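Shown here is one chain on its own, the form predicted on its own, set out as structure tokens.
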Amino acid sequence: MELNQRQEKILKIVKQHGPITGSKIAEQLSLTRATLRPDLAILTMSGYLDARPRVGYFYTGKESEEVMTSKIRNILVSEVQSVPILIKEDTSIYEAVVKMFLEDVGTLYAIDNDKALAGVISRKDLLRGTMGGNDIEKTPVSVIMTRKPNITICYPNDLLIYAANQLIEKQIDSLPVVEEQDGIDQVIGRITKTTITRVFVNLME
């Protein structure tokens, strides 16, 4: 994250004089405490500063790279997951191809009649299904999809870094985010390589 000129000045003051109150910082900058409040909040939330009641602000000693690393390591899957694209496991391969094209996604998640995760369908699965001599308008995706226990999943409270490692290690494009409801795994989100890239770019900006 790039700091503005005033935030850089605040950091310099806190490094030299911390712990120091917000009022004293404002005094040195010839500004009001209210004017500085947003900058102090940003610096504190970003990890550059810490604050203690009746003591004031002090510098954490973290540089920008350390702050970014710390933030990445603390992001939960639930904070960045996107909406999953679901189909029934008896959906035809043809309908799945159309669904994937219209939704512009790389993975579909198949569910059973109880809305539990039943399988994962990738582009490669659909390509294999259309080239295998099947009647794609009659053959269900259950014939070609990846089933449990070969499905890699993650949970809302998992760290995003864990999900990213799973994508890399398993060489897959996405992970279904599941939550146990009434004893079954229901798909409530998805984490993709695009998700990881977007988070990284947002932090850099």
Ligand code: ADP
Second form
Amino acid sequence: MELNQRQEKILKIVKQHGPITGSKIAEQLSLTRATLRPDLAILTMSGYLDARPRVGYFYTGKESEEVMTSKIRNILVSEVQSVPILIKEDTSIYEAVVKMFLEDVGTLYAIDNDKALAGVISRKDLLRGTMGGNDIEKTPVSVIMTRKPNITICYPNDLLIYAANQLIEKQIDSLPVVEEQDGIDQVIGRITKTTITRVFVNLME
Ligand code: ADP
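The form predicted on its own done, now the form predicted in complex with adenosine-5'-diphosphate:
Time for the whole complex; same chain goes first.
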């Protein structure tokens, strides 16, 4: 629920001085008690404030929940994305496995000669690639990767909650963050389940 300016002011006063009577709040705002009545009723009904007879209004602390929810809703992909690990699509499966270990990531992104996103390589893709009797030092990752147009991507200005929903819906661990530069889809970041977990922990702390 959006509060109007006066309601925000009342909330501030009660936070600082509560418990405080309606008349005292009115005094601080140079308004009459009657003028404030509808605002106090709204703040009380929506749970921001509570009122006790002979004591006055006090702050319930509900706002922090609301603030938290709107904070989460407004986080953009660009604010929390991490660095993508890119390999060329002709890299061998063997090299890709080494890269995955060295970089300590669960997903690699393949790019073509124009540096455009070409594919996604997950741990299971690499496992599959090593099991099919391939010569893993010769077989390129392009044989095993998930390729365009089947790649789920997100953009820097997308809401993080959208990206998180995509991870759940598509049952994948990460999304490449893509930005079009000179007509080419460049990978500029990644959003992973770890990103979401980190945001969650930061908000709680
Ligand atoms: P893992 O294979 O380690 O469980 P994922 O669940 O991320 O990791 O990958 C499962 C499958 O989904 C793999 O074949 C992978 O190529 C594919 N995949 C992963 N991320 C994406 C994405 N963003 N878009 C499309 N496919 C993806």
